[in-house]
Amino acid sequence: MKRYEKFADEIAELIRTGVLAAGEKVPSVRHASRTYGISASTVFQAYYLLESRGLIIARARSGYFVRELAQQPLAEPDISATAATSTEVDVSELVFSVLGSLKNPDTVPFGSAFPCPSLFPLPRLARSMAQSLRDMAPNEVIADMTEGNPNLLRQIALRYGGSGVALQREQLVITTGALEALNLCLQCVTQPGDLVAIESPAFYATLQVLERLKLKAVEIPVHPREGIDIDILSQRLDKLPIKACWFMSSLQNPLGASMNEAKKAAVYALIQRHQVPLIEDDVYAELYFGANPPKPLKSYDRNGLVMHCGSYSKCLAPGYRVGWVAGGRFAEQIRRLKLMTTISPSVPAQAAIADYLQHGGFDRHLRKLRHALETQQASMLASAARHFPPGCRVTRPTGGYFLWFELPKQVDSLQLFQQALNEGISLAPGPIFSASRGFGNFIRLNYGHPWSPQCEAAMATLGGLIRGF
């Protein structure tokens, strides 16, 4: 990292902690060089990407400062409770429906799963495919099948080193996608009729790998900020025959809330003590804003407990469909199902990951795309403030590309999410993250597009939507 973006990084801690407030302005370009002990050219080129990424604004002669990108910002909705039983989950219907809803590339796309395409580097991945195919020995292609590519291994080895996490390269498995990892995962570990725990609200996939099982979800209530109700968690733990906990420790989605480091280690120490499992999806963890990556639970793992999923597809390359896990105890389980299954992910998409991660900048990729998401926030936070009615909530993580929204409680989402299709705009409605179909007045939104007229024209129709309810 140059040194300008290090100093624009730490300005932006500031903006984004309070520190500096909105309509504040930020230290001159004198003072700054003087107290950093920076140019003032490095100073110049840290405030033009700061205006760049839409957190400050110069104003003739009088210097820069901190945009107000809302008057009145929404405030954030409340932790929900959640029945003390044992849900049977029958969803995937409804997620059917409305994600079958989703293909009109006219749409607005609040609703998506993913961020916009042009955010990664999708030519120079196809240069890597090229180069590692042409460098392919015809052996490694049936070799790497049952393995996984070695250079892949090792640099999500070197990855998992730098977050404090010792692996072995031989708890690695290799699979297409993080959902692959995380089936797996509980399969593993599960029968039919089984108790999972599992957030609430839930990723909707969640909930249908849940039903496929035939399992049984124990929904603990996620607080919008800190993550899941560590002492609902541990009355659930000592009352209900949990056989696994399937969690998000940060960037949680829909929500978007991260568990701080205690809450993490508190929820170590609870699975090791009634030796439940614990599933650790984990497929955000490059997205978060600020200088310093939260710490994935699996780092306080000492007994092999904890399975941590992750993937490339929401950080680097969609539609390549590489994740992996790294197993614990249960790798060589692991292993052993998905060749009974699916045998391999794709090999040249292994190698073309590889080949980038080692040569193509993934870490500068990942600052770019960071400032990018971080931005469009900014921008959808602001609109919503604009545009929403009164009574309306709305979380603020710190990463991902969602926003989870808390509607008045007159507002049916279902209805919502039909009436707002007919304009041409998608969203996810609250039931299809609860096994329970509950959260009927809330919605998540998708961020992680460019922001455009277009967006800022959504928002407002969306916002007379939510009034005539």
The other form holds:
Protein chains: 2
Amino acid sequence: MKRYEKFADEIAELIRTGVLAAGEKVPSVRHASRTYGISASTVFQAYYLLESRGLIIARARSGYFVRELAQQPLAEPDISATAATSTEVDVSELVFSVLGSLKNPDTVPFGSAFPCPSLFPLPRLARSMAQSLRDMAPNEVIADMTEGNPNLLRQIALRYGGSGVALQREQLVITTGALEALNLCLQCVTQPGDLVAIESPAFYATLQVLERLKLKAVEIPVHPREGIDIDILSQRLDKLPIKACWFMSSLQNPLGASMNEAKKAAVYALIQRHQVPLIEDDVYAELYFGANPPKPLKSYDRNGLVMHCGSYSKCLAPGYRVGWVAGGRFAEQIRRLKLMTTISPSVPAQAAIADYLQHGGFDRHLRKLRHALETQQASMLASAARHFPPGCRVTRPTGGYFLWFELPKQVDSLQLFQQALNEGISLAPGPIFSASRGFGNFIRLNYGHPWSPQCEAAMATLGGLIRGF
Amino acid sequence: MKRYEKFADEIAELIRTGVLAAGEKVPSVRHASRTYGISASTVFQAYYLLESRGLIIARARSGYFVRELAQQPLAEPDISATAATSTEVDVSELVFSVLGSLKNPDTVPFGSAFPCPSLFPLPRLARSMAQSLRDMAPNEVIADMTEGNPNLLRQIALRYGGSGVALQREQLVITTGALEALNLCLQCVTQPGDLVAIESPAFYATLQVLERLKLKAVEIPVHPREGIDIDILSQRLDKLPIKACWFMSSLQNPLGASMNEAKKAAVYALIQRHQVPLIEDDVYAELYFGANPPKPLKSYDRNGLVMHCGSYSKCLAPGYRVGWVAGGRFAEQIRRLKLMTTISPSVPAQAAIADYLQHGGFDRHLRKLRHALETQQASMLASAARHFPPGCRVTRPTGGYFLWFELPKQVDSLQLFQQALNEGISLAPGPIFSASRGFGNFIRLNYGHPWSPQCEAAMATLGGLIRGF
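How about the form predicted together with a further copy of the same chain, since we already have the form predicted on its own?
The next block holds the full complex; its first chain is the one shown before.
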């Protein structure tokens, strides 16, 4: 990371944590240059970057100020209500009808699960693909199916090492995206009818997988910033024969919540005491804003109880379908299940990603991607403050590309979904994130696409529709 | 196909069907040229090809003769015994220990499930990959996940059309290899505890999938040339609540048996009468010898009862992990299951294969591949006749790359597997092909690798080990 980027992240952190309040002047260039021991041009570069990310604003002859949103920013939603003890899941039909709405390329893709593909280094990946296919010995196309591409395994292990998680390469199983990993993990530790603790709201695929495997959901409320309610989790683990937990400890989908370090440690202590395996879905790990990457819950795991699932689909190579799991004590069983179902993700795709990770400039790409997402988040938040009626609330996640809106009570988000679709706008209605069909007045919007007049107009249209209820 | 290749296939057919017996003279060049209305040089080219395939042999100043094997060829095994009515499956551990034995690249790979990778046009595929990634619009990497690559869907549908199966593109679901397709199909039509009719012997992954999904096997005996015993199938369908059939109608693994057209029609009539869905595993479809491609059982399907699963892993692109299913009335359900488990096979791999199918010369490659396999089969059969003791029997499949050997009764093929492994030779022991752990004196050998002195020596070693029992 360049010096000015590092400095920009430090200032951004001060803004995020409220040390520098909205409207406040940021340190003058002269002052910052002296205090931080950096050149004036470095400070200028950093402030220019922060301005492009929508965090500060230049005022003629006065310097830079922390940006105020166009209107009073929307408040944060409350933590979700505590759900019934366990629920049979039956949400798939609804999810498929929402996913089907995304097919039309002319729709404003606020309902999408992916960021804009132009944010990914696809041409550079293509070169890595060509290079690695040139270098590949014929027998590797077969050998790498059972074992995984050795270079990719090395790159993944190295990155774990860099984030403070030491693990043996044998723990790693490369999968067809994270979703296959999550499916396999859950199959490894449950039988039909078992109870699984999940978040509420939860990623809709979690609900679909539970439904497919005939498992029952124990929904644990999630605070929009701090993650799951650990007291409720503890009570549930005490009283119910929960066979597995499936949580996103960082940048939870749809809330964007991240547990702090203390909470991660406490959750680990809980599952360790109850000896309940934890499936950690960490597909947004690389999309944090600011200077400090969140540590996975896996980093506390001393007993192989945590199955940590990651993917390149959201941060590097959508469509390549390469994910993995660090499977702890379940790794061998997961590997075998995989050999019985899909055998292996595409060997060329594995090789291309491995080559890219080694030579393509992954960290440089990630910095650009994070900054783009942070800027786009600011744009959507500002736009929502301009166009949405009073009473709307919204999360302010520290990463990822989703905002979770609580709309006034009378809004029916499934109806809103249909109305918006008629206007050429997709969105993800709250009930697809809930086993008990809660969140009827919530929506998830994707800000993963570069902000445009079309996006702004779509937000205005949504605001109008919301007022119509 | 070139004229000489077509003529060579006609002569090969005469040899295969016994019209031209071993030791008999094939038509003289002059005679053939006159009878078939082709040039003498075309006849020469054809005979040269047949010689390279081990079917005929030139004798100085006498012309070409149908080749006699070095010794009396081995006899064919009998049809397998009729199994118990249904069996719980528990074969996975054994299969994994056999698969594990293939990791060492110095082992003679008679136990492998794949042909030699050098038989595939990997450099040409790599060019197709580079080309299609250059041409791909960024949004396609995301859109093609849910829908499948449109060009690949078109190419697959075209090929069905060419083989006389008319189907709507909506019936096609592209999967991570055929194994995912087979898994999804079976999940679509069964619940844990259900009975499934399978072949005996069966492809071991079939058994693993049944075991994983807690299904019970109803084993139907298979004749080494003619395929399943239809009388037994009919009786079982009458008496047992069978929920699905899973058969390989052509080039069955491990026997290499192909049902003739009449039998395929009869099997379809049976499942249609009982309204039992049929999963047709047809991954060796393109590897037939001779002039006449076998028609899939799917070609008789007028009611969408047959789920026809294919793959490029065995005929074009191992390791790319692209297969498909023509899912009949179950297609939409299969597609949804796929979206819930792996979402999609690799989008670049789909695009590369689509481009290759359109521009790469698939049929030319297949002709070369089939001829190579046919030649290698002749070499292994001749070698077995030279080295294996009397009492051994073997199939003579009309395609694929497996031979199925029945060894003398006292041979324990699991023990033989261990002994062979100590000598650096892998093989697939009979019991991994059976839910009821039958076939204790059978082995499957892979002739998918160019014949070499090392192969010849390995056959001699195996012969010695067999004699040692």
